[in-house]
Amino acid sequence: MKHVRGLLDGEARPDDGRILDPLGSIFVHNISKIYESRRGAVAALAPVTFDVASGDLVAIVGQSGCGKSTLLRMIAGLVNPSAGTIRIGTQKYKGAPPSVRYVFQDYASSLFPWKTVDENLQFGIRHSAPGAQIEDVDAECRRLRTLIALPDIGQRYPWELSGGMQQRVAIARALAAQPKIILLDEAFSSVDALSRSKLQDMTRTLWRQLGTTILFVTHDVEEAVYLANRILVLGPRGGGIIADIASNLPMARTQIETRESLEFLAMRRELINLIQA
């Protein structure tokens, strides 16, 4: 906790020299979720406590039904916790934090199909986080399209794009709001394998360029190992956090060399053993 407490005192300086905003830090304290059903109370998530440093890239993994998406939705303010507190920077929130944006798994439902790519991006710009200043909307749309390596699709509609391209636009629209934190909920699981690998690499590139905090849920262990600097493992049936693992992979990663490295294979094995235990 020493490093994260320091975030509240001013600036966070990671190893690559970036200066990060302390509003990008997440503090989760004893939050849990219980749903009422005809058969009584169902614990969707046991109390969990953890923090995410500003500018970090963290994965949440676990078996189906362990509460991964429930946890992410509570941080996003889409679901109210049954107990506990969530802070973004120094502020406690029960609703949707204004500096947080959430990217859904279903890219087809994330974008307005009757609006062009630029019109979708403009929607994100109009709903920017407090303090964001964007004077030239057209220039900002061009910048966002360049960030996702799709510079020439501004006048195309989502239904004219592939699934991977649509999900890139959904991420760009989230970035258009200039958030401090991006939450990805199985955001790459609905696209083909090649598009998925491109989205993974794009995510790490954007993370290093922008310094945005990224917290993502995935059921794909290899994706978690490849993308994240830190991995939280949830126990089965809402059992809470059973492991918190820091990555020992280098910052620079490639789909072939990294995935064939001994460090990658060792982390993959450790995670699979934890999840299946």
The other form holds:
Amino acid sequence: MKHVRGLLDGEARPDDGRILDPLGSIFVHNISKIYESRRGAVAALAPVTFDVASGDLVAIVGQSGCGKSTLLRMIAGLVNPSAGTIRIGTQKYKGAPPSVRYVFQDYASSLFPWKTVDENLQFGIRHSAPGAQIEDVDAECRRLRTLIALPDIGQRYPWELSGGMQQRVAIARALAAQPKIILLDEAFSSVDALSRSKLQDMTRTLWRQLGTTILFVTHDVEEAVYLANRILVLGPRGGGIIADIASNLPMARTQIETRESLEFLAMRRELINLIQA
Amino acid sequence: MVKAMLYGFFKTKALGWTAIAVLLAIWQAGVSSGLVTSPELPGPVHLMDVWYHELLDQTLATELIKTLGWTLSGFGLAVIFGVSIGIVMGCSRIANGLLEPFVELIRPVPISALIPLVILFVGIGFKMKLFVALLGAVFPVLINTWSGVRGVSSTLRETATTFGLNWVQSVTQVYFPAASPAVFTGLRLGLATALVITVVSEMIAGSSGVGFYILSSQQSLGVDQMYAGLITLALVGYGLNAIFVLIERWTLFWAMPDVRSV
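Same protein, different state: after the form predicted on its own, show the form predicted in complex with its partner chain.
All chains and molecules follow, beginning with the one already shown.
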């Protein structure tokens, strides 16, 4: 396994410098998934071991069928691992860890169409992570809408919004629960290119403001390089982690300058070579 | 403008209502002109007059109240049983495996064929009518609820899981609202079936209700009254459905493509 750099040290910290919650760290130890079918056992993911520090922003990339979504779903408690352990903070969980929220690729099926945007956000607030402190629900909804730069859509229904706007609401609903960790599963791949860029920038801005640990899965190498501080590369056909690369891009990133920088292009080339090898 | 109005006319129910009005007018013209003289087919104007008076002097109204009472009571019980069993079957594989053979075995049997069996156990009183209406309504409600809950997308189910909802919270806050358009279809079908089966039971083994009124009128050569009973059933069925449509547009607008596209 290629290990360029381990856990990021001082870099992956929110702007306000507050102490990060230990519940925001993820420890994955020898976790694997084997699906039993009529034709026999199919290995969806070979044993993988890695840690994610609290407050980090980490991407998992790999070809289709490499097991990246399976890995994320196991951390979220949506799929039971065949072997290995996952700890969130110091605890092991069976089922969904309470301090973790998940954003799905299919935003249209994830948001509740019978609830307005504010009611969707209130759902997130009502089912918040342990330790969340929310006193004024209406004010919190306003704050969340402002965070996603959609301040005036509280009374609209999800189906009245564009795809990109719906995904922003889905992210806001996940944030409404004040989780320590957010998992994004190909969360930007079902929206148009412009919305996708906006969502990427919004995600980085929110991460820098809030300090929430973000672990995301993408098939888009450029998205991984642009967004993440650290990238885990999975080998084909469930082959496990083949590289763990720390980003050398600056903290402040812009769609044009960052993507044109030599560091960005070098990382992109390195990742493509790794994935296609 | 004219083209748009014509297009609107042909696209809406106005076309159907006009066709009905034309048919009634032809029927009335046939009777008034003496072309139709059969005593089995009085004119629609005369029938509406009879219907109005039968309703006013409370003969028909009393029977209607009884029929509606049995229908709605049986339907109410069917909603309680159908929705709760449908939800349990939709959520639990074990419950589904246990109950599906029962449902699939009883469902194809015409409920009217079960009336003699019900009479055998509970007699011909109100219990029979209540039970028969319940049997008529419960399967459409149950099966639609069941398929509605089973059809809740995996993303929505997993959303409930990732937000840490327990079973009761998942059912009440996610599965049931998501399945409610299908549940509502079941309620509509169930109520219509309950009305039909109540009328059939009144005809087979009743001594009151609109079904009994229609059959006894026909047997005592009261053709006008028989038609009055039929008009009542048509209007009640239409009215109940219209109420359901209104409630549906009010509460389930989010699931209606024509509303969503506005």
